[in-house]
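Below sits a lone chain in structure tokens, taken as the form predicted on its own.
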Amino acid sequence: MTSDPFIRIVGAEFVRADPAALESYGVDALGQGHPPDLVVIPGTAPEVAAVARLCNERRVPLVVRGGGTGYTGGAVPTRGGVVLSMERFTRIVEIDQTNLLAVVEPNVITADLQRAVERVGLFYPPDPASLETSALGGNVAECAGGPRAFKYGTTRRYVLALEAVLPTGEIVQTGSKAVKNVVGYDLTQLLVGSEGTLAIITRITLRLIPKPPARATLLAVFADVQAAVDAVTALIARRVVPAAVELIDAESLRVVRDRMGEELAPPTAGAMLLVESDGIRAAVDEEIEQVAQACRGVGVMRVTLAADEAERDRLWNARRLISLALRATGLLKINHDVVVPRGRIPELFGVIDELREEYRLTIAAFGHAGDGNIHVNLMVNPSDPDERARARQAERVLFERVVALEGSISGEHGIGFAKAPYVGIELSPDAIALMKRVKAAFDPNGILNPGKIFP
């Protein structure tokens, strides 16, 4: 593939075929992937317009590539073509402090933004374990959750509108920045999670609200998974809906204290669970004391409340590291972003018991109990192929009984091309079916991120 034609749409500078970055932009943070032919790096919506409609008419692959955070495969090519980066996409255009929304471009990184809005006194919720390094495209693209979801909803929810480029190079706008709007289809939230199969995002309007006033973080430690679940059902009984509730089993607790020289909770522990609160100072006191209430009730080791700023930042910091450390460990990390209703959380680490037990496998589990989404990884010796394939096998039985507990195989990473082969096993062929026309009705010739989804 020349890249004659690219450089004479965003300059030499842009473009890039040195095997260094062909490499580089060839994977994400799941490690897997395939080199592009070449990385074009646009700077404005037309010249992304202009990059589309170039490869639509050549027929040559085309993936959009944000942070490379995924853990999914979702933003690199399965077979060559053009990788579009939007790293120049970086600017926050607007903050609208009447209206309550923010304008921004799809490479801004999600903390960026967070802190922005907050020095306004304002308040973006979605928090996903990446935020410091994560971008708002990405996270429109794959409809990132994180711990707050539990209280305040996904992505999806901030979305009011989009300026987006359809693969063969029309610039569309969606949505408005009103708050209401039902005119023909909500082509917006049909662009969220659609993992860059649809169209190229290169504008995005969030909804913001106003920061909450007081916070409270607690710290409980239990014996054991299931009693830190049956905590769970408590507080979730009392009516209690905190900003966050974070599980850690015992093997992720003692890959961040071995790795990260971080310990959460005593070596004894067998599981964590992380409550956050948020909303007026009287209502937070209130509502973490019912949260302590739960945890005492069905026999807690230990409860504390984080003393200070200080303290609060170093638990969701040491949280937010256990991805990290679970890969330091040397192992293949085989992450899988699960959920299922909240009431079927025991039943869930039930399956997980019978998967260690039965295909021999060390399992960390961590993730947002207040919503059901439990990361499973499933930790395996790269260099060990019976034990790569009981993974392998293993994680069918995951997903396979995970549907049956009215559960979902993707809560929030996606499908990418990790996941296609098992789209069966919660889709029925219909439902496919009838995606892969509205698939064909935006992307006719099958340019945009081809190999993902679907199986």
Contents of the next structure:
Number of protein chains: 2
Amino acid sequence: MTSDPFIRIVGAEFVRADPAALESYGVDALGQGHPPDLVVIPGTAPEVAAVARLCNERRVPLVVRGGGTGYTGGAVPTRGGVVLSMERFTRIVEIDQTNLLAVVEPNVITADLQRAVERVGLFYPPDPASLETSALGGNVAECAGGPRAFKYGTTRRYVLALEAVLPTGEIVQTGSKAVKNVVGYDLTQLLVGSEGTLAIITRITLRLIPKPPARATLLAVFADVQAAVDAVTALIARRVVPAAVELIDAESLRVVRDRMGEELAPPTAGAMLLVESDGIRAAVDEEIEQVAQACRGVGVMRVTLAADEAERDRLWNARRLISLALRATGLLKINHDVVVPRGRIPELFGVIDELREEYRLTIAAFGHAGDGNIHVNLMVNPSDPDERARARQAERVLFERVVALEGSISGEHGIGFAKAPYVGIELSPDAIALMKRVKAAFDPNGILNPGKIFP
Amino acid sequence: MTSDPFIRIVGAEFVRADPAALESYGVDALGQGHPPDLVVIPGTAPEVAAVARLCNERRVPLVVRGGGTGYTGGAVPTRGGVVLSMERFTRIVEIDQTNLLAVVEPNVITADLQRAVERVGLFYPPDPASLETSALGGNVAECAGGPRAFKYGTTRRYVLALEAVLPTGEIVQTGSKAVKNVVGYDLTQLLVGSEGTLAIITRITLRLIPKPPARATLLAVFADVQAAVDAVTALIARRVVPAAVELIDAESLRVVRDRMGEELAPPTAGAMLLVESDGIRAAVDEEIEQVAQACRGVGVMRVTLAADEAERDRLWNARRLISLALRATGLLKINHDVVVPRGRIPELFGVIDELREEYRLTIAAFGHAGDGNIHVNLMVNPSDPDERARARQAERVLFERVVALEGSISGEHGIGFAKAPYVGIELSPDAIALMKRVKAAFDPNGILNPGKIFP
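Now show me the form predicted in complex with another copy of the chain; what you just gave was the form predicted on its own.
Every component of the complex follows; first up is the chain already shown.
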């Protein structure tokens, strides 16, 4: 593919075809994919539009890339073409304190926006584990979640308006700065979670909320997963919805202990809950006491309240370290963010136990118990082809069982190409055919992120 | 049109072609439209699918109807065809207290679901003024709002999954009982607010939240709208987001006084705010005190706290009576639910004043100040053609000015056929063309609710 027409659009400085670039832009956190033929780095929406038109005319695959922190290959080509990196779109355009909204370019880092709005007493709740490196455009494209989604919802809830470039080159505005808008179809919400297959997001208007003035964090250790889930059920029965309820299983606790030297719970612990409450001080105190009572009511081994912010940060950092600890094992970490109705988490852990036994696999599971969204990590020796094959079998069974539990094969990571072969387990042929017609309504020539979502 | 094939699907008892039926199924709260040729009242999703297939084969317009409480003609034919009334779909299928969700058929009345879930300590927040007669299917199709949307969001936020029948007869499931789901495009959110133009909703899974244990209502009277909006800005600056902040202008207060004998505020009042706070008792007390201070800080005429639930109910009933009082004038009430970023409400009221003067019209304005969603009611003598023409001119100017204020021409009522001529003021030709392609992806022959949304 010749780079000349792209250079005419964005300048020679922003077109790369050197092997190092092609390699680094050809992978995300999944560690698989195909290098692009060219990397194009536009600076404005009209440049994005010109690149899209060119790719559309020449039928060249066009893959949009933000932070590259995804787990399903969403930002990675499957068969060459152009990677369109949004890395120059890094501006927080506006933080509007009267209307409680922020306007950002798509490559603003999630945590940078959070810090900027918290400085003026506002709050942007979505908190994917990758928040220090993930880009908001990618958060929107994948509908990122995180622990706080239990109380605050996922990225979807905060997206008010988008500027987006269609693969045919039109620049469209969806939604508005008004918090309610029912004029025509909600293209904003359709683009959220569309994984870069429908349009290229060039500007995002996000709703903000007041920053909760106080918070408290509680850690509860249980003999087994069933007891931990019983505690979650008990607190729901008390009609308490904390900001976050994270569940960490024994295998995950063991890896954190072995690899990071962090003793979050005694070796006899079978599961741990990390619960955060936020709001005004009096409400937080009442809520966290309710959580403690709910835990005690089901036979907790130990309940600890974080004494101060330093203790709180230590607990949450340990929670975020789980993924790093799992990676530090040197094993391949196949991370599936399955989700079931909360009450069916014990059944999901039953399935995980069966998979451990049947397929002789090490599986570490942890995640957002409040949402029923559990990260099931198959830990596989990459140089053992038999183990890889067993993992491949186990993951299909996992997805089938999750759907049978009225759940979904992905709660926040998306499908990309990694889960595309399994979409038919969850969606009917009629639903998939309908989605393909929607895709064609945006992208008649199928140039945008080909090979993703659909089986 | 012959009714025989429809009788074969649903039975003779459920097909109506008598003049009384055709007339009553040919209007909604807008009071305009066209009678259908037939009314068909299916009892199951497969019956709905068979009716859709038949209409699709014969290219017969198919208009879905729920409670018929809409303001924009969404449930009313524009040129005959079949009205498909969902009135037999009235079952609350399930209230799941563990997973905090409800499964309902589309013609469950909004308030009936609210009462059912509140009995077990749960809460379904969306509260359109018509909640005692509106159906949840219509709430979903229009994305209904209400006062509590300020804190709790609109219907959109609560829809987890849908069963829907495509106009070509396929029955599809969208979403799941899992609160997070990013598998494929979010067809659930695309159907919310699609005004019966994409698919026929036959079952709805709704997210619930714990019922707030306490609430408090405050009424504040101001000399003018500017002072009332200053109070709203002041409470946002304190980072307080109450459950509801309703603004009622002097004209609306006058009509309530004249028609209902309710003296909500002294005759010298220029505007009133009705504020509700909910949550745990300590939080509510703190928040409502913050609201009172914010009001006093901008020079309120009078602040009253509802002393008990009876007083609270009286205030909220008076708020809901405004529409009835306006109707009782015998004038045509042309109700436009425009929305602007909250900080621009004073500019919006400036526009309303200009319209009153320029077009010599009586205009009563009230609504959801927290959201910037103001119901602008042009009160028109139906037998005065000149006044009707002036109202027609004024409404176009209103919409143009609202869009110039970065707002939207509809916050919760939808477009239907009433606002379809004005959609081009807000949406670009490229966005409209894209929406039409999405429409065709669902409804290739354009049988479903023709004449709606698009200019």
